[in-house]
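The chain below stands alone, shown as structure tokens; this is the form predicted alone.
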Amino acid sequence: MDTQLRSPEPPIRPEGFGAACRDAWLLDPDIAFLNHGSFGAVPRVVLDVQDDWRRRIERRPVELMDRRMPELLGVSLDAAAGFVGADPAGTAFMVNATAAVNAVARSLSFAPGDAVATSSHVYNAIRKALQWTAARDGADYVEFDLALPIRSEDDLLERLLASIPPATRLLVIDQVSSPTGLVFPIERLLAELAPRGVRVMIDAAHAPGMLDVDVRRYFDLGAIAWTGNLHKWCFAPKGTAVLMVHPDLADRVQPTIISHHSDDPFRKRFSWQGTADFTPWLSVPEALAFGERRFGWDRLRAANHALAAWAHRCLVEHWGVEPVSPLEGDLLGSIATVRLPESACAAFDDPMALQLALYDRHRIEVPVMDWGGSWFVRVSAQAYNEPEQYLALAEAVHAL
């Protein structure tokens, strides 16, 4: 099969971007990896500036560790919070964002007949929290469901606002989600939602560093908190997560680690859960300014995108499938969802081993999901993918 000839025409990647860049990354040059979505690949300079980190905590272990940590970390948050616009003040590290969900979400009560909802694209691990919580309280968990394909960003925020129970007391909803890949209206949904009196916290895992994101934005219109991960698009170490919260829950909010800060401001309160590595957050400045310095995060984003909305039209066009959303259009950023054919599908037990033979088989790293009953891949795009790896994926899931 020619795939070239029946390929859409690939998005021209920007001077610096693909192979030019790739040594940046430790990635293994024999394997195409399309699954920067799942933790991020951390850049070669980022790791060196964490590995300066430990070397200087373990020359002087309590001069960093116990007098000097809280000014260090100020460093770093006030470059997260500055990066997504966010108030210092109100800003934390986490070491991810189901971490920040349960510390919200734990810190609010809730009574019998209240609801806590959020949508079928939820996160599974914020699905077990929310589900937990509500059962503390004798409150209900409401799932609503948002089948595909979504037909567009007004079709996406109608099934939505039609979804969300009455009595919901918390909603927790994806800024982009992770199982799907699409991109959720928030302004516009909490416009509409603040007359309700619906407290909303944003899931907003996958945002930074593939939107532009602003977080004082959405706490002006009604959000309660924000929280996304550094160690995805951002380049940070594993382990590197902010929660916002809005100034009128900061004094509620606890981590979910009591430990001696928890009469003070947020901020310290969350700075200190006991003894662990900060050398991920201690990194967080190196990373932001990798991203700028290397490729500017406009450019990126607008690169990236381009990509994946390719990748995505690519992929449905080869396999004969349905899209899960316009090929068209602003419901992607860098990563994009597509429903495997079911052909593909037949020879498998369960996706993870049709994950594991296009590693195995083709060198292709790439995640595979159930999703709704069907299976997807979820590809992502950034900046040192190719157009040649989804081509090299269409034809190797043909070849299963």
Contents of the next structure:
There are 2 protein chains.
Amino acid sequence: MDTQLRSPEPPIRPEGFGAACRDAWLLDPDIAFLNHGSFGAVPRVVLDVQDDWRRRIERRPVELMDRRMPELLGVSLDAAAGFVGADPAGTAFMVNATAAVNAVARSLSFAPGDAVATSSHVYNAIRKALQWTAARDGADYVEFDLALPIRSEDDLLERLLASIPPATRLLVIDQVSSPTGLVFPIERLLAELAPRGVRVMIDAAHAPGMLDVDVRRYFDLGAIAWTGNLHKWCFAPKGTAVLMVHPDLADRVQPTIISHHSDDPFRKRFSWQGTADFTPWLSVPEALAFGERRFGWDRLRAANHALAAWAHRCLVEHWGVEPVSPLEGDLLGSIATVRLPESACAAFDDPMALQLALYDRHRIEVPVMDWGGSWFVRVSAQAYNEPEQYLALAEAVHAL
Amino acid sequence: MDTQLRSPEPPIRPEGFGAACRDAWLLDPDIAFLNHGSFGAVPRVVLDVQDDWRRRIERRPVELMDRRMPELLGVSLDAAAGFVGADPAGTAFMVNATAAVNAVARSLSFAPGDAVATSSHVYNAIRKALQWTAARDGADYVEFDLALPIRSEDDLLERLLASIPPATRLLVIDQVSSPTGLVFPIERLLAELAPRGVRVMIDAAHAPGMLDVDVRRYFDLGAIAWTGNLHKWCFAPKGTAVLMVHPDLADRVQPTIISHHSDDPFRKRFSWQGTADFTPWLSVPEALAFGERRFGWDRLRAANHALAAWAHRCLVEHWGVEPVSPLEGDLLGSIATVRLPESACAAFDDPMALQLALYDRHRIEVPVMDWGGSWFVRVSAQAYNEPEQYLALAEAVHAL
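So the form predicted alone is up there; where is the form predicted together with another copy of the chain?
Next comes the full complex, this chain leading.
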């Protein structure tokens, strides 16, 4: 089947991208790894720095873990805060963005009649955390539907504004939605919501390293909290996220693990959440330096976006499916969700079976999921990816 | 000053202990490391296994983190549950014991008039978590005093039973107290409390690997939950603890990070708390195997206890201070807290200054703390320690 004819031209990868940089990671070269988005992938040099930290800690455990850790983590926190335009005093490390949303939501209290709201694009773990928190206080969990396709940023914004319940006391909204891979217009949303007095927390799990993030600006526009993973698109080891809380609310928010410093100011309060392996957090400066040194962050973001937008269009046209968002890619960052053709799904009992077939038969690692009753793939684009890998996916789905 | 004359004879260390095994760890050989209790110390072979896991995960991140992790963590969970005599179905990994107490306490709800109670020997982080939880629900946090010295197990038990407030809805009690290093008679306590209907959670942060633990028995006697760190006395990497919850309560307890499986049975519910570095947990089988292979767990516990009990008596007699617990050592495990002579404290502004003087001038790592207005050291005894290190501490305190 000659589907190639319908494909747009693949983007030219910048020098040093694609196969030329693949050795910077340990990723199995026999697998087309199109799922950077789920857990990231840690460069060898970052793992080496992490190893070095672990060995330093094991040489003098108490000196490092106890007496020097505040200073050492401070260096990492400052680097992380700087990277996303946040105030270091209101910045804390968390193990992941889900933990950060738990910390904020479970530190607040709600009353019967209050709504804890989010959209149908919410990440499932956040859904569960918000459902539990609302139920704890007898409040309502409201998940408003934003059906696909999303036709434009204006379309998304209008539907968002029309959907947020008036009783909302906490709105958790994605900066980049996990199942659907869409970049939400959070600055415009915040500006519109400010007069309504809705508390907005931004779940930016996928944003750092993918988008040009400016947390201070979101706070100026009225956001109360923001969290992003650094282990997805910032090359940090797994278990690395940041949480920023607006100064007005900083006194009320406790870590998920309340510990020694619960009565201290925000940064100190979050600095100790019990004994843990702090080496993922200590490796953040090297992870951020790797991105800049090897690719340049602006160049990397642009290249990843170009590849994701091309892959999106390419897969949509190969499979003849309705796109989730505009083909121009203006609602995309470095991930893109594409509806699977029904003919490909018919042979499988569930999305995981299809995902495993792609992995086992075609050595393609890509997530397949059910969203709103249809099946989708979500492709990621990272420096080490090549256009050929997405074309292989296009053909593999046809072959299933 | 010839204080040696008053010392009891040091215990003979078993073959393969002390200097003969020091190379199994990365610990700086120039420091007398008498603080295994705070953060443990990870053997080289366990670090190597952890490194191997990290590299396997980075080679195929989604295959390992997503599809295979439940099975891989299951092996570790079964090993951990078996080691402490617990039901694997009611066992979960947590990052540390503080997280486990947070998970249980914050999942319960209390009413005004209820007491959330613990003793004055509580670990400070647990104090803070319980205070916050009680305040959240308008309940009372009650910390009853058990002043030092403790003269016998009967003395401790009688005072405990007399102190627990009748309104107690949750009692958190140490199996081995952190500041005072005492082994609480938890089986006798549970048996006495059963008729009162008090919910008891056991904070066994220091117990696994130090004591012969039998979680099923504690549950049979009425405990609702038990948590222990594996990174202290079980040689696991930092960030490794287990939580067991009694089947009657298992449905109500959520992890500190509520995530995808909040509606599933206990073990699955706790199996995913967001993306993290799972390699500490994956290394548990090797950590437990190291203890058995190198020392034998029964032999190790006995040798560590003998050394701690001797060190306790030795320091008490050198310094001429009142012992915290009987000199026979029957309330001790592998840590011992000893009152510092006032003459040694007088020259320092705070306990940390004294601790740093011991470290900087004498290369002795030992925690110094204020408890109830007096200053104490807490020595740990682990396989790699030698009697000479405690004698050096005795002399160093005289020299301060």
